[in-house]
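Here's a solo chain for you in C-alpha cells, the form predicted alone.
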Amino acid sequence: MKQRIHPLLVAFAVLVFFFLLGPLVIILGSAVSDTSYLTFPPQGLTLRWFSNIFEISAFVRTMKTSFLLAVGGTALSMAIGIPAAYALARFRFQLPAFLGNIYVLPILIPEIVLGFSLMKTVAIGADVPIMLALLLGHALIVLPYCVRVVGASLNSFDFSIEEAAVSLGCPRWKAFFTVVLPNVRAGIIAGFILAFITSLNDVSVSIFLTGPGVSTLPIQLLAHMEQFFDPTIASVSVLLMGVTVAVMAIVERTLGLTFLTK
C-alpha cells in the first residue's frame, strides 16, 4: 500500500522550489530584456547584452584574470590541501585534534578581515606583486574546501590497503599516487569544483588585493553597476551561472554526479 503524501508537504516543497529557482528566472529575464536598464519582467527579447559583454574590454580582461586565478588558486590549494588532508586522516590519532581546525580558519574569519590582513602583510608588507598576492589569497580562501572534502573521503579509506601495497614492495610515494588518490578521486573532484566556483565568485578578499590594471570579473561587475545599470550586469551573472552548470555537466558526462557521492 502506497503512503499518501500530505498536500501541505507537497505545497511546501513547491514553494521551496520556486524560492530557489525564482532569482535565477529573474536574472535570466533581465538579461534578455530589450531595454537600456534592468527590469523584470522583460520588455521585449534580445541577446545584444550578451554580445555587449565581449565588446567591453574590461570585462574580457577581468574574465581571463578570474579564470586564471580560479584555476591557479584551486590547483595551489589542492597541492597543499591533499597532503594535509592525508596527514590528518592517516595520523589522526597521533596528531593534535586542533590541527584540523586550523584549516577552517579562512572560513570562520570574516572575509573582509582576511582580505585586509592579506593586503597589510602580503601585498604591502612583503611587497608581493598583485597577481601573486591574488593567487595566494584565492588559494587561502578555498583551502578549507579542499582539506575538508578530500579529508572526508580519506576518513572512510582503509589505509591497510596502502600498507599492503608497501609491504609488497611498492614505494610509499608510489602507493600514495597509485592506491590512495584513485580511491578518493571523488572527494578530489568535489573539492576542486567547490574551490573553483568559490574562487571565481570571490569579491571580499580580491577587492583588497587588486591594484592598477589588475582586477577580477566580480569586482569589474560592481564597478560597471555603479556607472551603468543596464542588463549587461544580468548577462554576466547568467554567464557565471552557465560556467557553474557547464562544470557540473562535464562531471556528469565524464563521471556521473552519483560518482561524487561514493
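If you superpose the two forms and keep the largest set of C-alpha atoms that fall within 1.5 Å, you have the rigid core. Residue numbers count along the first chain shown, from 1. Source: prediction; values computed, not measured. Compared with the form predicted together with the partner chain:
Positional change of residue 239 between these two forms stays under 2 Å at the C-alpha, relative to the superposed core.
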Second form
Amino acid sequence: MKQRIHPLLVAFAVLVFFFLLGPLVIILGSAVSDTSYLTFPPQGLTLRWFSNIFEISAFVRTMKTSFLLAVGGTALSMAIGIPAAYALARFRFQLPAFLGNIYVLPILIPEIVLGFSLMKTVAIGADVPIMLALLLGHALIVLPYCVRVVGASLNSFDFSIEEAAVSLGCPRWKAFFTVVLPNVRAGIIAGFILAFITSLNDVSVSIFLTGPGVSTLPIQLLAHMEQFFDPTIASVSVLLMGVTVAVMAIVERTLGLTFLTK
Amino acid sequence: MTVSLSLDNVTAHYGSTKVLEDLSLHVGEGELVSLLGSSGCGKTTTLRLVAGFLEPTSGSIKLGERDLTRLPAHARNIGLVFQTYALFPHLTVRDNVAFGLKQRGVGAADRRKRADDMIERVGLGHLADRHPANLSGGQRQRVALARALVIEPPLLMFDEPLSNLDAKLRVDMRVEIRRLQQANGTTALYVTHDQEEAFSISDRVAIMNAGKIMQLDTPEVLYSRPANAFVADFVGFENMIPMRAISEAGDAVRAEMAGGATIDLPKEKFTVPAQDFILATRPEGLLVAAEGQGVPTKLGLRTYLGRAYQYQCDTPAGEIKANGPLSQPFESGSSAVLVPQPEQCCLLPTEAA
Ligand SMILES: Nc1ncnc2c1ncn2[C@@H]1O[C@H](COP(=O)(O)OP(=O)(O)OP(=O)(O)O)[C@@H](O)[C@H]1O
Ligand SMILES: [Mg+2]
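In place of the form predicted alone, output the structure of the form predicted together with the partner chain.
Next comes the full complex, and the chain you just saw is listed first.
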C-alpha cells in the first residue's frame, strides 16, 4: 500500500529546505562571481576570490590562530572534560545531580555576558596574554560539549568492565586508559568534533578577548566586511563551511551522524 | 598452589549504612563455598571486600599467609567472574583471555599459547577471533570463565555468574564451573540466590541474612538440620510450631504447645535445646495418623502429590501442612494426630526477639 503524503506537507518541507539551504547557495554563488562586489546570481565564474584569501595576510594569520585555538582549546577542554565526565558517570549515585549541570552553564549563559566577564577577569583582571586568554575562553565555551557527549558514552559504560581489568592485575589509572577510554572512543571523537566546530565559528566570546595583533578568522571576516564588500567574504565563508562539512563527513563515515543527535 | 581464605570479624559500610556486621568466614584450601541469601543481604558486598573494591570498616581478610585487607585490588591476584560477564568489548576473545597475562608481563607468544589453550578448554576454540558482541550469553560466560582461570589465581570468585542464562544452560554451566574448579584445586567463593545451584555445586554453603551469616555448613546438614528458624524457613521447613518443655515423662520430654495439647518427645531421638523451642518440619516430617504421640488436628483440604497425600491441618497451634500415606486416605473434616518423624524434624531455639 502506498502511503499518501499531503501536498501541503511536501510544500512546507520544500520551503524549509529553501530557507536552510538558500543562504548557502547564495554565498556559494557570490564567492565565484567575477565582480569586485558581492552579488547574486554570480556574473562570470572565477576562483580568484579563493586565492585572494591567501594573499591577504590578515586572513592567513587569523586562519592559523583560529585553527590553533580550535585544536588547543578543544584539547584543553577534553583534558578537563573527560575526567569530569568520568567522575560524574562513575559516581552518579554518590554525587549530587546538580554537579553535572554546572558543566552546561557555558551554553546557558549568553555568550556576550560570558565574553565580557572573561575579558574583565582573565584578560584585564589577571592580565593574561591575549593568546592564552583566547585559549582559555575557547576551552570554556566548548567544555559543555566535551562533558556531555563523552558523558553520554560513559553513562552506558558498564563499570564492572573496569573492575574486571583491575581484578586481572591492571592498576586503576592504567585501566582507565586501556579499558575505559577505548570503549568511549566514539563519544570522545564526536565531542571533539562538536567542540572543534563551535570553537572555529565563535565570534561573541572571541571578540572580547582578541586584541592588538591577535584575531580569529570570523572576527577578521567582520573587520574585512566593514571596509570591503568584495566576494572574499563569501569565499572565506565557503571555506569555513567546507571544513565543517568535511568534519561532519568524517563523523558520518566513522560513527554515523545520528551519534551527534542522540 | 592452594590456599585458604579467611574473613575475620569484617564490618563494612556504604556511607553511613552498615551492610555487613562482624562477618567471619573461612574457605578451606580447594574448597568451594557459596554465599546464599535473598537480594540485598550483602553477598556482592562480601565479594567486593575480598576483591578489594571496598575497604572494610574493621576486621581483616587473609588469603593464605597474605593479608589482603589493605592491599590494592590489582595486586590481589583473584579471578573474578561477574554477573554481567564484564568482557572487554573492544578486544577479541583471545585478547580478553590474554589480558591478565599481559598485565603479568607474559611475552606475546607465550601469552597467545596459554590463552588459546584456555579458550580450547572452555570449548570456544573456533571463536578466538570474535568480539564479545558476536557471542551468545553462554559463550560470553565461558570467555569470562577462561579469562579468570588463565591467570591461575589462588582464589576464584563468582557473583551470580549464571543468572543471565536460560535454565538448561545454567545447569550445564554450573557443572562445568565445578569441574574446572576441582580440576585446578582452586579455592572458590560463589554467590547466588538460587538454592538448588548453591547446594548442587558447593562443599559448604553460607546462608546469609541482613549482612550476617546465619549458618555455614554442608548442603546435607543445612537441608536436614538447620540451626535456626531463619535457615529452617529458607530450606523449606514450612511448619514452625512453638513449644515449651514442661516435664520429663520417663525417657521422653513432655512438651506443650499453644492450645494446651501436649506431646512426648523420646529423648533418644530428640534433643530439646531450651525450655522454649520450635518444632520445625517439612510437610513430610509430620505423619498423619489415626492415633499416636503427636499434635491433635482436624484435617482440612487433601491434595494428591503422587508419592503421598498432603493435608491442610487445623491444629491448636495454627495452620500446618502434613503428609499422609497413600495406603490410608483420610476424609476432610476427620480428626487425626500428626506424628513428628525424628529424622525429618528439628527442634530449634526460639529466636531472641
Ligand atoms: N554502592 C552502594 N551504595 C550504597 N548502598 C549500597 C551500594 N551497593 C549496595 N548497597 C546496599 O548494600 C546492601 C547489600 O548489597 P549487596 O549488593 O551486597 O547485596 P546482594 O546480596 O549482592 O544482593 P543481590 O542478590 O540483589 O545482588 C543492600 O542493602 C544495598 O542496598
Ligand atoms: Mg549482588
